[in-house]
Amino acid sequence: MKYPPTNLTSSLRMLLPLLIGIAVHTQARAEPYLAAREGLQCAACHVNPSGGGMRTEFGDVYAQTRLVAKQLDMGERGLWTGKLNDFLRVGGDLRYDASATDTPHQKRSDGFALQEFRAYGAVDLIDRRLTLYADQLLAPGSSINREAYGLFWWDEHQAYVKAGKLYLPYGLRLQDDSSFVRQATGINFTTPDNGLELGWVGSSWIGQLAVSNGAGGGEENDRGKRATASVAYVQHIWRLGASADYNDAAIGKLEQGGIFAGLDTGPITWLAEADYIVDKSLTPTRKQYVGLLEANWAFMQGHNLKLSAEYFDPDHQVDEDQRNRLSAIWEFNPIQFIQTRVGFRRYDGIPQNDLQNRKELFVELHGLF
């Protein structure tokens, strides 16, 4: 294995607030919260253009010099960047934790669980501007592909074309799957599509328009296809955005549009997002609403504090079947490649429903690289 020499790790270090005010000027689930903290765009610090996935070499050294409470001495071979070549980039995620959930009146579960081990690969074909990408789920079970796409860039690396299996471009890029936002609309890092993507990243606008089969990476069964889009305007504090989805599925119509925004208010990042769905599979059409509210408090170098509240409304025409999640979740990052997670989570719904109206604690190793 090659590592970069360490004069280029130099330099990156020296250079790496300058880098930062680049990114803003240039390429402006890293969670989105992190890109709103430094006012980037997803294209900084990952791969895809839309986020998520494979880090940059920027991404990389931003993990290991910014986020860490303590960075290592990584000795002559330098700060870790992905680069086996000049061709292939690898990287990764391992998610392991141990939670207990108690739902009412059933015997609280607890136990140890792998959550996600990910491995991502990139060929350079054409430096900056023809890739070809690859993020690959190992395990739990067995081995899924979940991202793997041709990745072409025009000349200004503004403008790009993204072709095969993609996650698709709506709302946050929340690593967590599980909240209500991700969960209603049925996007997130479990539902990539095969299709193709349109996409723009500029200096204040970023946007994606993605055409796909609508089968959630399943073999396409109908004529009927599936269009997502999503703009944002970024600012160095804020950003706005707003996406659109429309899948002209066999089984019936979806329609579902938002609103997502980020704020950085000094210590504290804040990130919100809110969904109006109209589900036209169901017999009567259901139309449901989700929110999300999160703030991110960076108490201390290395240290992030969580904490969001979500609301979900599955059937507006029901009245009180309303949910609600509560979670509060330490992060920390010790050392390089290293995360801890400490959450607790709260779910508020219908009293009819034990399993709505649980409680969660967990405690979470990631590894990443």
The other form holds:
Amino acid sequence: MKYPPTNLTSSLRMLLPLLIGIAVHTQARAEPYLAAREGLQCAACHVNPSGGGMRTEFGDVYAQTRLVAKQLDMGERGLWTGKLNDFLRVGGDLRYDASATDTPHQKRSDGFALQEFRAYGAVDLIDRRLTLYADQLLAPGSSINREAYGLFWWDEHQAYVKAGKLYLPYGLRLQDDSSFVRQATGINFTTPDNGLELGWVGSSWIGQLAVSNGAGGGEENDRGKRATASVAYVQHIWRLGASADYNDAAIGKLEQGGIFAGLDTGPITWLAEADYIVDKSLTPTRKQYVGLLEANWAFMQGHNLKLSAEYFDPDHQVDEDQRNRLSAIWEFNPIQFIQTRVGFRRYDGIPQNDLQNRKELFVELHGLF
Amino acid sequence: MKPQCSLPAAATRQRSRSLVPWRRGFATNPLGLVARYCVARRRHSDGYDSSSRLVSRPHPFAPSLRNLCATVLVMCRLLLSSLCLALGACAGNGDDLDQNGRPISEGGTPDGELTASFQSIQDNVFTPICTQCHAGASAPQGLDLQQGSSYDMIVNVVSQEQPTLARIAPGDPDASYLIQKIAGAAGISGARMPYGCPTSQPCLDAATIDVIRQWVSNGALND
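Starting from the form predicted on its own above, please write out the structure of the form predicted together with its partner chain.
Zooming out: every chain and molecule, the one shown earlier first.
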């Protein structure tokens, strides 16, 4: 057993205050903490090298063995790997929520809702080299495509190119689209875009560059394009990355950049992201700061307690308009394919806006395969 | 069928030094304050057999109430203190701002009941609720619902999700896709709006939807 060298220890001691310093706040549905906890890259567990969506065989097996409190015997069939044959793999995620929302001056709302049922399919035309991939949101509502692209890996399986409809590579790919960092940057699972992505997945360095229409998933309506890039340095207990995004859209230009980080401190895994946004499409031009700090504590096999704090300054030139969001979520994987999540979120905003001061309590059933 | 869970090449290169989170010494842990509650119980196998296959691992450690409370306390303190230190991150007190967080000196958004006029819908629905996401160059589906651009984005504009419908068809609320989306009508593509309702925020109530329908029935004027 080797311990990290002393100079690394010193670096970490210096890094921690920095991470805390850049911290802002979070909410709790992210899986990037697993990558940070294990010292892995997104490509280890996801078909999409930049993360999210269908899991790889490794990801499937990891979820069935390392995440669960009790692993039920699957008998002769063995573990689920999504493989229907040598060419075709499938997978999916289903999230069903019961929730209550308490908004000031409004009647409390509560109810059940299907959050999402997403199905994934991948055709490995050439093993480990050429894949056709689709991510389809089957419900709620009628089916709608999220991702559909072709992915080609170069020989050493380090460099790739993918073309089609894809999630843009920027920051931490949090599951929660309503987290401030994903909502304010406008790059999340609801805003895939048509374009091209080049990527590099080295042993320590990861980088992606995407060029897309910049129409938020809609049809191209101008000649301007969007360029999005992300690079990260990944070590076994820490990672540090930076992202940049430029969108020359018809209604105005958007420039944003940020840094993100992960740190594994044994029982607790930390994630942080901070972004600076200049949105010239808004009137007047707005400079925004947004950030997230998240702690994930694996306090028992199959359990994870996620605490997060988020911060959003929607216009730096306007005083006293900042918002916060605090979340506490308990995630429990009792057996394979099932996760339950119980969470509480508290929003803090200006008192004039009731919606910015709501509280949420939810229970979620998450099926994954 | 036993799984052959081979790692991607890059991950394989890293695995030998990365997949051992519980094996790492807490001597290197900068958060010793947190770790000391758990250190004795966190070491166990790295979860792989000799063939590099994942195997189930034993219980990492048995928790106690003392561990639970102490660590939650430390985590909460760290999160909150770092947030406040870094950002002075208390929510704004809203001084001199309107309900949408804009300075009153800019003209502000008048407080008022929702009526079947476009400006009233903008002030009471689009700006405070929809522009949480549908704003600027990053707006989903390219739909910017900010003051000044929203009308041109919706009235007689074909929906991106369902091109057979207009987002707002003046005089015909049932054929207006925006109405269908906020009402959660059968056949819409994707989720009901506002996004996340009713889980992460309330859905628009029936009275609000009725007012918007009335505005469409009245011809969807830019009034």
